[in-house]
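The chain below stands alone and is given in structure tokens; this is the form predicted alone.
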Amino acid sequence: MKYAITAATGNFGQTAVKELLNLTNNDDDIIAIVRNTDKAKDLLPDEIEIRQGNYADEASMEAALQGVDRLLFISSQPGAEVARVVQHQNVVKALTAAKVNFVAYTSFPNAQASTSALASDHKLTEDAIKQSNVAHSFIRNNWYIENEMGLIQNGVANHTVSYWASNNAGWALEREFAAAAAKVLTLSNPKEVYEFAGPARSYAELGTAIKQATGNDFAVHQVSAQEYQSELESTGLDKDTAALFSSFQAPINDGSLNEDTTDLPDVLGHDLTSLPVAIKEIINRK
């Protein structure tokens, strides 16, 4: 079996590659598809094959996917010179032309019905994969705890932890999402849709977990979105950057990440790391 993982030099991709090595045997081949092969050689295990492929270049992706049986297609980040939806369409065309047998795509929670602006590219990508008739799983990832690094750093410094969003998110460690994605790639009968998330928690609960992880006794309080942005600007961020950082809480506030699902621990085969322990792990990486 030939397995491939795209965007393999990112944090998610690196974890998925290492997990896949543990899940497969010596008869299997693992291929990392990356934009920068020199970077990949420095970051990835020696026993895997590295191929160059760029989402913005359909031909390069088709060449990189030759002979691949099962593909973990990690979604790109928005804001690049080539629109993300165009990049993703290129990948779908390439995997179809290369006759890939199965693709697992990292998507957004409840992508087909979500009203979040973040879901639109993922919905279109899911649609394109369905239309390709390639066997597939949609791995809809909730929110990484690492996304809340600003709040965690405030807690470490014993500063007030502020937030503006109401509602809940299914926070879990990025490595847990990545390990589960790699496992889906190896399943003989995977589901079409996995809603991967930790237990739904509020920012108030996250703040309490940060207190437990740091041992500090700081204030945790909710402010308005405008007050939150003003607080960010007071730290030296310009208005546009502060607005961008503030917007990261919008999917939580609008309920897009408030899920009730056990798909993530079910696939992993064990409980998720608790919030306080996960936060300690993140702090200790630095």
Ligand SMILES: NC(=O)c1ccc[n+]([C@@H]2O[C@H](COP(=O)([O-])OP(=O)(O)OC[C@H]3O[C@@H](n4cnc5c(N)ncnc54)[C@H](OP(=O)(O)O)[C@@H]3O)[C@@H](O)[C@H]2O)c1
Second form
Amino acid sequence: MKYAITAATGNFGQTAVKELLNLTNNDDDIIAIVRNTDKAKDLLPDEIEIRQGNYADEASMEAALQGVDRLLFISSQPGAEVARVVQHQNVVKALTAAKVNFVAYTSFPNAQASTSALASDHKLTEDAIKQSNVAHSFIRNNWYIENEMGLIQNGVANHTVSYWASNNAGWALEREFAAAAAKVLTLSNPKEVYEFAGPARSYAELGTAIKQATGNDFAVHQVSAQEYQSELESTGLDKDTAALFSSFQAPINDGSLNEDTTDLPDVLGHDLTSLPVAIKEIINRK
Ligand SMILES: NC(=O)c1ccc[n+]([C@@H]2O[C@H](COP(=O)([O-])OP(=O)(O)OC[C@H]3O[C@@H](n4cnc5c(N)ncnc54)[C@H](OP(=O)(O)O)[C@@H]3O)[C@@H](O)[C@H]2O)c1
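For comparison with the form predicted alone, would you give the structure of this protein in the form predicted together with the named molecule?
Now the complete complex, all chains and molecules, led by this one.
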């Protein structure tokens, strides 16, 4: 079997490559499709094949996907010169032309029904994959705990931890989402949709977990979105960056990330890392 993983130089992709190496045997080939092959050679294990492919260049993706049976298609980053949805449509056209048998695409919680601004690229990509008639799984990832680095760093420094969003998110470690995505690629009968998430938790609960992980006893309090942005600006961030960071809590506040699912531990075959232990792991990373 020939497996391929796109965006393999990213945090998610690097973990997925290593997990896939553990899940497969010597008869299988693993191909990393990356836009920068030198970077990939530095970051990825020697035994995998590295091919160049940029989502913005459909022909490069079609060439990179030749002979691939099963593909983990990791979503791109927004804000590039070529719109993310166009990049994704290029990948879908390329994998269809290259006759890839199966694609697992990293999507957004409840992508088809979600009203979150972040969901729209993912909904359109899911639609394009469905229209391609290629067998597929949509791996709808909830929120990486790593997104909350700012709050975690405040807790480590024993400073007040503020947040503005009400409602819950299904936080889990990025490596847990990535390991499960790699596993889906190897399943003989994968589901069409996986809603991957940790248990739904509020920011107040996350704050308590940061206290447990650090042993510090700082205040955790909810402020308005405007006060939160002002607090970020007072740390030296410019207005636009502060607004961007503050906006990351919007999909939590509007309920887009509040879901009840056990797909993630079910696919992994074990319980998820608890929030305090996961936060300790993040703090101890180099
Ligand atoms: N659910 C969540 O909480 C959450 C949070 C953050 C991100 N995400 C999504 O998850 C994805 C993976 O996360 P991550 O942590 O691995 O992100 P990351 O570490 O920032 O890596 C992004 C990857 O995308 C690649 N890439 C960007 N533009 C590309 C293009 N035009 N063609 C080919 N590859 C391209 C990058 O390649 P280079 O190494 O060449 O730059 C890199 O490998 C993100 O791209 C984003 O869509 C989800």
